[in-house]
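Here's a solo chain for you in structure tokens, the form predicted on its own.
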Amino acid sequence: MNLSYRIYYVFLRNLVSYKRFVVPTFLVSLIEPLFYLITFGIGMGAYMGQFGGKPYLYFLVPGVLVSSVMMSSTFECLYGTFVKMIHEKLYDSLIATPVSAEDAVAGDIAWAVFRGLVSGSLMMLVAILMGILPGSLLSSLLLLLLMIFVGILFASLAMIVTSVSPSFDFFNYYTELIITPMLFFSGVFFPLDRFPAWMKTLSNFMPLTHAVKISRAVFSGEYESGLILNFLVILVLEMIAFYIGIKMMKRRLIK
């Protein structure tokens, strides 16, 4: 795999075609969030009472941080790359330059992780301004750089999917049957330690979990040792989906 600094010009250019949409995406970015913690933290706090002493909201902004960034960073591999792909061959123009088929996807990859990072900073500003603060600062750069990981992980997993996709209603598979049910089985909204053994165990092979884990630890500045298993494995996953789908998109994109 042979990667070069041409990646920056990649993220570039997909950075200055954002700005015409800057303004419908910023608010998007931000009602999403919204709508978690005002619905989840609020409306249904009121019925879950404490968690660990705490408001529900300090539960659920760890769990919501990690997951806004998943989506974000999946959903502009899977439909922007797509579009990008087949409807706009913008892949067919940047390979017939100087940058290669590698650093395209990268390029791609690394603008999805920037989308994931809006997010995921939105969601914390909304946080921050309900009054639910991260530990300390040193609490918060780490939330950041969870985030980067995080975007990282899910973007190389969503352009797997999109170097094997004939059409977008091949997204909804990967969506409805891998992304939506790691929201609701990852420890986001709810506990793990009170459901089924079953469950417990299918959870730990959802990588959402253990950027969860990571999150609310970091979140409450309380840390074990369990984390850094939690950390390797987001790590390994990563570098696997990394190198597997800039490969396959590769192929896709040069027959």
Second form
Amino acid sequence: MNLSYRIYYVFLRNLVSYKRFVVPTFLVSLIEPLFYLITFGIGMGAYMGQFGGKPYLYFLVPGVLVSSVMMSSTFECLYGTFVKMIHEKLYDSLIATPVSAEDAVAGDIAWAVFRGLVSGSLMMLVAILMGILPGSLLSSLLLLLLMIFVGILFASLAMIVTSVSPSFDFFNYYTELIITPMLFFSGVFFPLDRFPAWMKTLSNFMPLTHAVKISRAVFSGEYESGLILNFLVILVLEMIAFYIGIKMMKRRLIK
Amino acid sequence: MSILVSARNLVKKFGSLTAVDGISFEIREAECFGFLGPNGAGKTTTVRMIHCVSPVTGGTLIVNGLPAHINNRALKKMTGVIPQEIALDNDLTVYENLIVFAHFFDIPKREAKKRIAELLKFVELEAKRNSKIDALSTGMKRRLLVARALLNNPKLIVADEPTTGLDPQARHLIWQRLRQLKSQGVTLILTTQYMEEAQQLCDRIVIMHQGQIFKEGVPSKLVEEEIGREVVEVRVPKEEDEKIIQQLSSFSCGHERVGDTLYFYCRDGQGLMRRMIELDLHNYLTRPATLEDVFLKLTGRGLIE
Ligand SMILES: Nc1ncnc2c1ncn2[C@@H]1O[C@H](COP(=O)(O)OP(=O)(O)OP(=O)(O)O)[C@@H](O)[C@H]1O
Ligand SMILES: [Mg+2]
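Alt. form predicted together with its partner chain, vs. the form predicted on its own above:
Full assembly next; the chain just shown is listed first.
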């Protein structure tokens, strides 16, 4: 792994180019959570009654927070990276400079994490404005930290997909067969305990499940020791995914 | 003069395809070295190994004292690359393209700004400073690539077909700029399909074909050795070849039939011309021999001597 501080320069390049897209992406980042909170939260919440003594929205918000991080960082490393690699040949120019292929890919992962963090925080802001408050200030800060870990995980996983993708169409397999089901089977919208046993087992193999559990605990401030295991799952998975993602991208970039 | 690049039996394979097939050459400091060859000859593949973005499959390649390797940051830091394909950052403006690239080379912001202003002037793009890349013509994009390659004050410039698709003005501007850099002691590695470009810029060239080097030398000498001084083209039906060759046999020129034209390659075209006038042949043309003739002879088809 030939990584260096130049990751930051690649991040900076993305920031410079982002200037032009700030308004539309902020709007998307705001409208998406609003859509979820209104349709699921307020619409369905009316029928859901209380969850552990609190309105449904308190259940929903922490899950939607991490899934919006998952979505943004995934899409950035799928479509964003693919365009830069194939259509703009940006990586080719980069590796002819002192920036290594590893720096370039890691820089893009860092960027995707940032995008995830922006989406997640905007979501949190909307929730707060709607009166759905995290347990404490510490909770909000820990949530931001969690978003970074979740972002690294899903950005790296997406990098692996991008590294073997022949075209845009390929991404549909990943988003439709893995990401979307994950959204529904990770306990974001409803609790897992009413699912049959095999489904619960399955959901444990979905990284988002663990992120949602942590997020919900941090949001309410009600921790339990099992969370350490959830966190370890995320940490180990993302280290592996980061390593493999960079290796596989490098193999694709250097011919 | 010291050697900057030295290749011994250099090989590059892409799967089962051998793109570079055991070539050896040396490039001296402060010279312009050209790789000539038709499409697919292996020029780009060779120079990409030299500037360390593509791993070597076999043989040795030493660049600036170190084996060429993908992690050779020191070499990349002192090298400017003008890629064959226009690879600019379409999301950014002209200025942003340059400032972002300056970061990659650790150039401090203030110095970068000064350098960008100079370079935009150097390639005559000051008026386009804040344009998006889409709004540039191909020639402007190529000039921007030149400016980008010069940001780090390179000691070595690798220019892969830098004037493809340009009009004569733009082409001459780029040639001038490259000559200017060479006069400042920069080593220039050029690939091209334009023979004129090689003659204008290169001290030494190699002619590549199917991954191998066919000939190496100084452009003007190569022309003289391989072809002679002049080429006489006669457009006559094929049936008359034998008669004409017979009539002109005393001039000991090489000749070749390609399509509708019979070519004579001569040391002394004048004598041949006079004889042709005597023979009352029309449809002929005499011109100085160029590298293109060498190129076609070596890579196109065998010459009948
Ligand atoms: N990344 C790659 N994967 C597989 N084959 C490749 C790759 N790059 C080049 N080749 C093959 O290697 C050979 C040499 O290609 P190269 O690009 O070096 O030629 P070139 O002399 O630069 O040609 P041109 O004048 O068209 O630019 C070609 O047969 C090409 O198809
Ligand atoms: Mg080429």
